[in-house]
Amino acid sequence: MDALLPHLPVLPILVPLITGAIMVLIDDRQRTAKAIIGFVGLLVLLGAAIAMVVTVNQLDGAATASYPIGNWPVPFGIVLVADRLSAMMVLIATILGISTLVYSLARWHASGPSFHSLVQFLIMGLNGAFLTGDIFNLFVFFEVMLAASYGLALHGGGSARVKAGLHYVAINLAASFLFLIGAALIYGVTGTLNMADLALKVAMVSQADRGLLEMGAAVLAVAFLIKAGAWPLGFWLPATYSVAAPPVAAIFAIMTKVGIYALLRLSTLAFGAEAGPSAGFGQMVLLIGGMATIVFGVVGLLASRMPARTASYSVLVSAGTLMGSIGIGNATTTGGALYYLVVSTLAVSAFFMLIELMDRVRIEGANVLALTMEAFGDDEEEAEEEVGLSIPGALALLSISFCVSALLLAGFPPLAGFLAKFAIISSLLNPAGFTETIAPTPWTWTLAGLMVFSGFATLIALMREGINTFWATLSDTPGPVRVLEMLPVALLLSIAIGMTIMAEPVMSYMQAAAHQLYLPGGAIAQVMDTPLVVSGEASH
């Protein structure tokens, strides 16, 4: 194991790319024998990613875990970057991952082809994106996990899937253009695309050429905005999001925060306090962005009258929280975003895998059926009073875990998502903490008034799915729950309860990864001597 820890930052990368080329060598018919093989590589990733990230955790202050690619020096060659919040990242990616599989494995791993493999494939490049120290790179990961959702986006059929995906395609493809014309910019301005590099050289880009960087930054920001479904960027989400099947909708739940730590990462890197006149360059345009979609997230879930894209709106008002407090530009509030972070992404996945579940036990024609009786009510004077109807197993077991959801994607107490909430919003009122008092401006009001508000709407939305869901459509003969699609659920909710349990520590860890966001001198340093490996030894 002690050989292994150097090279903890490549592991999540190589790992899911051996397991994947494996499989694509394996007849797709040969699915018992893919799932076991991604089960496996999976539970090898989880325990390089624990390892990861209790590793980083130990490291003092802002010291960082960096590893050459190709054994080239700094900032000419590739290099891996694990801290904190990359090393979180890959957890939380690596856990859907695993919750993604088991769910699959009733039957939606069998309704198209190389599914296991895009699995893995899309994971390699969502930990490649969270590692990657540099600009290009990230644009190289970015591409690997897009090409592998395009296949998930289409997995299993049928015309809506394949029109919102092909639309889904269309508007990546889009984004990726807009990275590359922002990369070739900064490139071209500042010579280096490697982000500790890059650090140290905006603060000295002459006049003439900071408006050409900023103009590079703003591009590359509109392709990061687009992929985190950021208003009015993000309309291609719901229609994507709330057609594709259950599992692929559960880990592309995480997809969304990759666009957000792509903003959090080089906002806090490359145009931090140390980066002269652009420091805090495209701040408020992060603020007024989250709000808004915060706004039109709450107004779709209101309007909302199909689970799936209610689930869908979820994300959304999740992307516009981080996104508004990333504006604020405070390590604490940064740190609360972030275990919002971990625990809407927790729940919003389950719910996605919850919403096929749910169906099951409600009637055909069940959402025409709730419709109708929102606008006309229902007639009780003929319905019969059961006594001692009993409650199946499964139903019970679906209907908690919906309120866990509801009160985690809403924020109410006394769960995770409230906590979460709270620290944001004590540190939004209160910049300065408990030893002195700032006043809060107008911008932190209203992002405080529209999180309780987004928090409300949510709880509203998520009741009146539960009341349509359980009590108006129910079926006198839901269909069967498997246990191997709950226990992906279960493993969810239950690690969200576990951060509320331990919630000292997990806020702690996130806090530690924000300062050491806000904080990026040490680590810039440690980056740029990055020691290259000479006949087994370490070299500068």
Given for the second form:
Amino acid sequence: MDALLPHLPVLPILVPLITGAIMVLIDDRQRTAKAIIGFVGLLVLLGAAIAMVVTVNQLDGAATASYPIGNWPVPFGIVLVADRLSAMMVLIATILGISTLVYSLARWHASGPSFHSLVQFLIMGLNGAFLTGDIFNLFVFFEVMLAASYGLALHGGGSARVKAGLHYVAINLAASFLFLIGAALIYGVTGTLNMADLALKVAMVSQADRGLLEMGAAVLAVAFLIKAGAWPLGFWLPATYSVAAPPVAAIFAIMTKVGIYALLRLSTLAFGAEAGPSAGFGQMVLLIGGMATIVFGVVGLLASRMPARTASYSVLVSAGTLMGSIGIGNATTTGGALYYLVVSTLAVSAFFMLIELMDRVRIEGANVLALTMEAFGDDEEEAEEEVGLSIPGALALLSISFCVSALLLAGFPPLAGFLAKFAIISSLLNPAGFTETIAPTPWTWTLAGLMVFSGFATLIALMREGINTFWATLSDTPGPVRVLEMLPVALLLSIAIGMTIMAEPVMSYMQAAAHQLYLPGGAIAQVMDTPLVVSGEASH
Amino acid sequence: MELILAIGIAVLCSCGIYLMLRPRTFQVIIGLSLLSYAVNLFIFSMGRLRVDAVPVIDSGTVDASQYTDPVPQALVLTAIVIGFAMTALFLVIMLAARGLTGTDHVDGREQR
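For comparison with the form predicted alone, would you give the structure of this protein in the form predicted together with the partner chain?
Starting with the chain above, the whole complex follows.
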């Protein structure tokens, strides 16, 4: 175990790569064997992710764990950097991977080829994108993640998925080209691809080249904004997510967060306070784009008549909230936003799985029925008859889970969603902390207002879903809900509830992560001085 | 030479974007391919254009001004491979869409 400890940052990439590669060799009919291998791989990964979070959390202040791949000196070779933020993201990706795998065992993993390998490769791409400290390597891991996601988006087949998949692949290919153009421009101006080295070079770029550098950063940011689903670049998202197989949509919940992560990482590193004239570049775009995304998400949420679309639009609302809070450029706000990121990812992921289970309870046309009931008045007699019926166990479990995820998504007390929104709004209204008063700007008031409003709209939309499903259902015998399907939902929601109870340590971890991001000086110096392994040392 | 390269990239890029916005899947894939060539040339040009200079540096003391930048060439190689694989994958989805919907329109049905 001690021998593995220095290699901790590379394990989250290697473990899924190896398990995924082993599974490619096994015949697709051996699903049980594949599931066991995948599950064991993910458990190892979970151990590594937890160890990484603990290790990174013990480092003081700005310190990070950096790992030079292939033992090349830092600005020239690729380096992996694990700080609090990336360790946390790896942990969430792993947890979502485990819940997706368990959920798929009930039915979905049998409805298409190579499901288990693709999940492993998706997690490898995600973890790589979170850990890498090199822009071009980030592109490579994005492509690994996207290639796996193309396969997963089509999982289950059918013309609706193929049609949505066609658009999804075309848009992401175009976004990848933008990524390449942005990375090439940045390299052309600064002569480096290493993120830490880039942060040092940005301040030294001459005035004549600064326009080109900012153009490169803007093109790169457009690529990330497409992945994050920002308005007006995110119209592909509801179309793709709402037709994807439920376990796939559940793990896709973190893919928009990769875009957000990359934006946060690069904007704080390259355009932080030390960037000279470029400091704070693009923050206003993020803020306004985030607010527009919230509005678009809310409109879609209120208009959607299909539960899967409701869930997709709540992904957009959460992405918009995150972008807006990052655009404020305040470390405390970002800390609250990171807490919100985790909570909303867990809740959306659980919600995507719940939708399929809820569909079994709901009968065809329940929506129309509920509408006519509203229009013509409820039939009182019929309602009386329903009272005597005992609610089956599955139905009770489902409605409780639905309730919990709705409270988390809408940000209502007493659960973690409320704490997250409270942390963000409180820091928006008191930007300098509680000791001194700085009047909040009109922008922060608008953002805070939009966040409260989006919570209210989410509650209305989800309440409607809940009433249509659980109260307007007329089937006496709801379809069976298996333990394997309920377990991952319960796991995700109980983690979110755990985050509510353990709010203090979790929140202080997030705040430490955010402050680490906004004071990158120490981390940059440390990454640049990443020690190489001397040949004699490697033998023990 | 810079001008010729710039015009070449611009032509490839504009053709690519035009074709990408067309309603037929085959036009979209040709557009994406043209766009990927434009992007590859662009990355290559970011290492500055040099004639008769090698990218692989000899051992010993060398004069860096005699060499061209090797990094963009390595990047282009990676980008070509990834772009090629993704185009192949897109072709598969395109054929599946053609088979399932019976049309090569990107929306899966003809516009009326």
